[in-house]
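In the block that follows, a single chain appears as structure tokens, in the form predicted alone.
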Amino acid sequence: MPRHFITGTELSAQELRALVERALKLKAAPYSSDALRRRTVALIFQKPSTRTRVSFEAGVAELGGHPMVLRTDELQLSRGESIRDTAYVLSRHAAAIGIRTGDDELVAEMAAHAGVPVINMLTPSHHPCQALADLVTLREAFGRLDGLKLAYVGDGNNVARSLIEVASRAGIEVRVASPDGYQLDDGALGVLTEDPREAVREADAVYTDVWVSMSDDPATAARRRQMLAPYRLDAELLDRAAPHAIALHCLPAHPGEEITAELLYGRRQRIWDQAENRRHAQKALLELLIDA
């Protein structure tokens, strides 16, 4: 049976650490692996993408493979063909399938029927590939993962959930600060609070994300901005973290909303490293899954 990557919890703590180290080696020598030589990876995009598409396409090419980018309107899925049939067909042509979609069940069903690894490139509930890149960025910045403290401030969304699920496995203490009504469910691991100042205390990194995402109802945008305004990542909030603390953001960003331009483009962030590290982390993931 193929090994899938749907939530990130499929990997053990040991595998996560090994993947991070492998990603850093691939970053240092981008063309040192030909794990996908003469192989194709199908990449299905049902949601707009910049970082995911660019990083996966470039990464597959660096591994010697061919990235087959497929949009919804280019597939018979848009005309009623089943996910099961699509999974059967793609498995006959590709070494792995990545999918970015607004439907968690679609990814689960694809994985249930695919004969090759399926990678969740983003769903409303999970963003595990981003979490892998965040681990690589933290390891790069601090030389370790065990014992780090990571604070997330803002909407309790898919990024926050994946940080808890994935980073916690790697030995990082994750705290998520969100207002009432925007918090993760009580079953989430990690520390959940409504107080952003408490969340960032002694944190090594402070993370945020957009306040209004692709999956949110536009009619609620004004209310979301009002509720999340106290959770803006600015210099004052970052100053409450550890003296060496860095700002993180998975992008796209809206300067002046969830993060100030001063931090987004300043010297106290590793945000653009995060964006680059998507490629290296995903290359290490593809190596792991395809060799499984």
Ligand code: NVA
Given for the second form:
Amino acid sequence: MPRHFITGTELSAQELRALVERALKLKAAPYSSDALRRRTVALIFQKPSTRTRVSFEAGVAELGGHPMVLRTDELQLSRGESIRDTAYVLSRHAAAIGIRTGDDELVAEMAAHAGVPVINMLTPSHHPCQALADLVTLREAFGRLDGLKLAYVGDGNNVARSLIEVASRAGIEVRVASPDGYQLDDGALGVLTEDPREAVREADAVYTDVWVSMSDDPATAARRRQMLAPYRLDAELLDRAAPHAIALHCLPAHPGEEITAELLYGRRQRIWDQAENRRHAQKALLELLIDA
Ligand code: CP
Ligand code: NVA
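The structure above corresponds to the form predicted alone; please give the structure of the form predicted in complex with norvaline next.
Entire complex below, previous chain first.
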């Protein structure tokens, strides 16, 4: 059976920590691995992407492989071919399949039928590749993961869920502050609150994400902006965290909405490192899954 990466919890705490160290080694020596030499990785995009597409394409190429980007409207999937049949065919050509889609079930079905690892490149409920890159960024910024405190303020969305699931597993204490109606329903691994000031207390990093995600109904946008406005990540909120605290955001950002331009482009952020670390983290992930 291939090893899939759908929620991120497929990896043990030890594997997550090893992956972060491997990603940092690959960052220091980007052309040191030929793990994908002469192999193809299929990357299916049913939703827009800048970072995920660019970091996977560049990362697969750096590993000596061929990144095959497929938009769903170009596949027979768009004309009714099943996920099962698509999975069978792609598995005959590619060493791994990445997929970004608005349907979590579709990824599960792809994984059930694929003969090669399936990687979740974002669904409405999960964004585990982002969480891996964020672990790399935190490890770079603080020299460790264990015992760090990470606060997430804003919409209880896919990015928040993956942070709770993946970062907690790696030994980080995660607190999520969201308003009523926008909270995660699964706080088992992290602390959920409505109070952003309480969430950021003593935090080493304060993270936010957009208020309207790709899977959200655009008709809810105005209400979301109103409800989430008190959760904006600004200098005043960051000042309430630890003195050395950094601001994080998975991007794309809406400066002036969920984060101020001052923080997004300022000295106290590691946001652009997060974007770069997508490539290094995903290269380490591909090495791990394809060797399995
Ligand atoms: N952070 C992230 O996944 O960005 P893209 O939507 O641009 O891929
Ligand atoms: N929560 C955002 C993340 C984008 C990378 C979305 O799903 O649109």
